[in-house]
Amino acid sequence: MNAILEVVDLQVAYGKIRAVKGISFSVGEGQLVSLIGTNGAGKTTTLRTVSGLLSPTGGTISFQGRRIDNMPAHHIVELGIAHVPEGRHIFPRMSVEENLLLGAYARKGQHLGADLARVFELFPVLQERRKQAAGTFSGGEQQMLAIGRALMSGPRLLMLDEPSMGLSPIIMARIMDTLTELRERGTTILLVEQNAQAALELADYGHVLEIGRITLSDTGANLLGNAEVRKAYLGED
């Protein structure tokens, strides 16, 4: 499968602290790839570096064969990478529809009606309350809005950081079902998720990060059946 994203020997530091210590992985066109690991393993740092919010201290990042490391974040969005950050970061005083349209800011001059319709099909509550202030939404509804906003950019690669954080089991299942549906529609997804069970059940391929390094890589199914992974991340003896 052709790789849409290739990360080679990526290194990222906060001052003298090395958060990512030379990791390499790829994401194939149409795949869902999961990164799992404990807090501080470097998962969020990796996504923030791919999206241009952080600059690497070493290694390369290529998207569709083009180097993007050290490229400004807004140019990376224009190339087709959308990032749903941890904590959602919606604009609470703006309406749902205004938040969604902001997600398409780089697509000036394009007709967005069909894209809005697709987002509303995925998340009907957004259409029902499109004029409502986003800050009045529940956590789960805000997560739906954050994903919808990212989809409005028309991404070739959708990156999500902890989309289930703070959500009830029912809403978490709804979000995971949506990611499955997006993958079935051909969206390529890079997922960081604390819930290892959910992440690996979805993943075509997965990587385990520990203290800034990838320690294990395999298909999602194989990682889910790995005794060490189950003991470390699924709480099994």
Contents of the next structure:
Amino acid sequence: MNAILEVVDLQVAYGKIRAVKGISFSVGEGQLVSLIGTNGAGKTTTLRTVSGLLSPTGGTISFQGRRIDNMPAHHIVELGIAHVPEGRHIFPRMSVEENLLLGAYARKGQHLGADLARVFELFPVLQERRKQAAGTFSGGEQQMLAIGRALMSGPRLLMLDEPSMGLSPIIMARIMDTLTELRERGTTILLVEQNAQAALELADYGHVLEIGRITLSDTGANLLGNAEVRKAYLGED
Amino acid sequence: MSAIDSWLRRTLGRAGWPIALAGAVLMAVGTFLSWTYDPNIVENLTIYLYPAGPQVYTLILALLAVVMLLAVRGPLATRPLGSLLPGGAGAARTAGVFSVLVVWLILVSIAVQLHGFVNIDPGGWVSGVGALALFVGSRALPDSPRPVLDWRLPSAVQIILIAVALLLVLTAAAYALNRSDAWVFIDFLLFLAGVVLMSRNLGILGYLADATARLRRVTLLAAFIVAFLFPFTQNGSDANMSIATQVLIFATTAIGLNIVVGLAGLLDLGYIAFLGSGAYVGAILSASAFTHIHWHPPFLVVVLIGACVAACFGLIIGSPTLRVSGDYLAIVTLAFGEIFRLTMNNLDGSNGPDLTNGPNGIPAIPDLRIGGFDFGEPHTVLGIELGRFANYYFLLLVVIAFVVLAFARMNDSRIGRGWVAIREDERAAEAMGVNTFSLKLLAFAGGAFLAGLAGTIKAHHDVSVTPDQYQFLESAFLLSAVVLGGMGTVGGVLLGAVILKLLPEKLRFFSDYRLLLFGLLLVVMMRFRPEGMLASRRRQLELHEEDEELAEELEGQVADVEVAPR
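Show the same protein again, this time as the form predicted together with the partner chain rather than the form predicted alone.
In what comes next, the whole complex appears, and the chain from above leads the way.
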């Protein structure tokens, strides 16, 4: 399988604090890859570096064979990487439609009607409330909007940072179903989660991050069965 | 206010209405009597049975109050009037407040100018007491909600309504400019504010705002036609036209600043320096005998050079500072404004090249000449003489049309959406692929470009350019105009510019206190209406998030960033 994203020996530091200490992983075309780990393991930092919001201090990131480390964020979006940030970060005083159009900001002068329709088909609630200010939405609806907004850029790789954060189990299951659906349609997904159970159930492949290093890599199913993982992340004795 | 209202309602009960009505009638009667003995102050209020100036304002307010009161209660309240004016009580209350202000301002001014309240004649007392009675009585009236008018008129009629409203604005502006007595001028403004707020309480203002939003192009065109007609109402008088051109220059610059502050959300405290760079380019490349560069390209070239020089300064200041967060930009632009002024002060040849004549500036800049048209010569059109300032007025009107167009295009575009996103959440905008740095730089340099453009014309209009015209205070005034009028809207900034430029011109006596008064005005605005007088819908939402009623009212309208008063 072709690797669409290739991360080799990535290192990122905030000043003197090294958050990511040399990690390597790859995401294959059409795969769903999960990064799991506790707070401070470096998951969010990794995603932010891939999407160009942070600069790496070492290592390389390649997307479809092209080096993208040290590329500005807006170029990376144009290449086809969409980022659903942690905590959703929708634009609260813009309407749903404006939020979605902003997601397609990188695609100058293209007709977006079909893409809008696709997002509305995926999340009908967004269509019902397309003129409403996004800040009035519930957490789950905001998460749907954030995912829809990312899809509007027509990504080849969709990266999600903790989509389950602060959601009720029912809504969370709904979001995870959506991810399954997206994967079945062929979208490549890189998913960062603290909720290891949900993330590994979906994942073709998973990596466990601990304080800036990858300590375990395996298929999602194997990791779910791994005694150590079950003990550390799924609360089993 | 509401505590006093409910107390009044309890004590007066149903007696409030007759008290208010009697007050309004007294007010009207008083205007037909003499208010003072001295015919030389406040426009001669000495003649019986012939109301003048402030007495007319009082009379109109009184009559409007009577109509509103009759619409609330009495034999006419149900059928003809009450159904036509459903918001009567609120409007009557506004009439009460402004009657007291309008009448008592004049009474106080008589007392001040003639040293004592004894000098007020019975007529003044009759109207004064009437106004107070109207105020107290109307406070006790039961609330009536502000109605939403849903007249379904054909669009032709709507256009006529808009045109009538704009002509009223023109008449009021021409009338106000011709008031030579400062007290009467303020009194008229109060009267005007009263009438506007009354029409708001009747839902008329809201209706007009919706109509203008629907018929935006027509409204814009009509507004420009009305502005175009203004010089023809001045009978060749240069005094008022000079003020009008200054207002236009100020407004053009303020709209440019509004792109930077209102749309992109960047705080620029040295914006006047960009106007200054344009003005200096205009002056140095003019045919003035005091410049040291003897190259006089055609004016259109000068305009482009001036605007580009200002934009280059914008790029130079912006590119290092826009990468970091907001506060730094404010400090750097503040410093840039001062550096500009000091540099212009010192480029007099004693150190470095002699470009600006230092503190003396560049005087004797000749009038503009575009294609054989001399802006210094008066012209007679249709028997009406149009002086030098009228010529500049027309030119500036074209410029402001261009700036307004640029503003509107940017606001509605993909770029405008990017700016909103940056203002809302810069990191998220970046993650969505918005090139935040270059968009901010575009706003910054674009704003500077427009200021530079206005500056080249200002140099010729002002005849001379000196460094002290471009001090920090002017930047502060520009920013006040934007904040006062309404960030992110054109209409609001125009209104703010008119107020900030017109008041000091008309009220010379308070020029010593103008900073104090503007400071107070801004504090009051921030407390009661932080979004400015004419706010954009989105700003209202940003600043009144806790206000659920407003959120509901605006729900479904956020997509539509229109100029419309609440």
